[in-house]
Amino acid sequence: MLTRDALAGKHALVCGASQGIGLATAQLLARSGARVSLLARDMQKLELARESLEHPERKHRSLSCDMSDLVAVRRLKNELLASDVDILVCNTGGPSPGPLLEADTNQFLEAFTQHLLSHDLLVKSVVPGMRERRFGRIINIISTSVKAPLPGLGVSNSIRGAVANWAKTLANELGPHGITVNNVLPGYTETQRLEQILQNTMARTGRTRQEVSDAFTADVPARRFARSEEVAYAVAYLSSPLAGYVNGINLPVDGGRTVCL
């Protein structure tokens, strides 16, 4: 059982922490005892998110950075090299939807930079300290598309697969140092991104919100969308000492929707 002090003394860096799954994760890690650094682009939203965390005496902090800007990420890397990050949660908004054959080269480059290169820089900045302490948790929020590609998400399917294999390679390399690397694969989750998809579908089809929602959840055995907190629970477990022998896995949190094991 993950107790309220399970992560006491740990420092977590959560990317995309101003809203959605990232915010829910930051809040849960703080409740579980961690000191949390929240990272996203919008400092105003970050400050509101930081104020929502429990135990302000731990001096949670906000870090503004655009993960699509490698120059900015490198500046952040230099700052983090001297930090004591024990838990790194890599999380960022998904690439634009669309068929693979309609995607141009820039879309692939932008997605690869944002989802892999930037997070790779963050990993390289925090791993030296993790090795020294013989403890580290790296969790990537990606997509169930790494198990079964999703229709209409050509760039996302391609880049998420690259991230999953990057993570598995890191898990093999870092395992001997007490550092685990795992991926959490959310299904349909109640976030602003899902809301935008629902609204776009309603506008395109003329169907009601209930009709669109029912169509989306028809192939989800749980017959509902996930709450952001339910994804955060998986991240918190993988962040904890309880998951010390769980390494290099893809963990779907999708209500059973993924068609393969």
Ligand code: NAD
Contents of the next structure:
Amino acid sequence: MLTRDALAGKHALVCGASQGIGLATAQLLARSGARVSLLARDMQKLELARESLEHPERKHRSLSCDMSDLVAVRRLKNELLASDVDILVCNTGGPSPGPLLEADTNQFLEAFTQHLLSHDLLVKSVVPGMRERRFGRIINIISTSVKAPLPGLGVSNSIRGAVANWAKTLANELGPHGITVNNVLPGYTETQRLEQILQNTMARTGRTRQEVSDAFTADVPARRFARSEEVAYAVAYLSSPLAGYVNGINLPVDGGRTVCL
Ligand code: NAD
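What would the structure be for the form predicted in complex with this ligand, given that what you showed me was the form predicted on its own?
Time for the whole complex; same chain goes first.
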């Protein structure tokens, strides 16, 4: 566990921070001493999230931006260049589900834009400051599908693989400047996204919530879902100066579900 001031003086930009893993991460980074900028689309939800952060005197702020709109992401560039971001958490909503053979080109284009191109623009906005200060942490929340593709997630499996290789390439390029780039791979995590998937499965199969949850966790050695805070702890460690020699990795936080090493 990080001390309460492990991230003192650091500025963290957390994307997808209005709920779920992003919100838990923003809350933990604020508790660990960082000033936090929260990014998502809905300003009202962002403001509620911002009010939930400890240490309001650090002037946490909310940024409304749709990550599927590259023009909107580009608009943030100047603001970010000037705002000395030390920690960038790349995170957004998951791509639409379905088998690969049923996915259309637009779904691929949307996912590529939202998951890779927009984060690439954000990285290019914050890296000049990180290089100057010789400190930076870029953490991408992706999926265990970079290790073993998940059934029924054709577009997601494809895009996550691309993001993982983008991140590894960045890790190689930025390592000499004191900047690390790592990926956190959540397993089933209790968020609104997972709740929606459970509800859809219940409606489709007529099974109870307990039956559906048991079926999901049957192949998780921990036999339970993660709490979003448990994913955030991994992000907080990778964000900290303690993790300076950890670069270019994929860290599953999945209760042991991923079958390969
Ligand atoms: P979530 O849907 O609960 O939250 C996603 C966040 O991203 C929200 O703040 C949402 O407003 C924001 N967002 C969505 N689309 C956006 C857009 N176009 N522009 C800006 N912000 C946008 O998701 P979560 O469960 O917290 O998952 C976060 C990431 O982790 C996703 O990529 C998800 O696929 C992945 N993941 C989640 C699980 C899980 O079980 N929850 C498992 C594996 C991977």
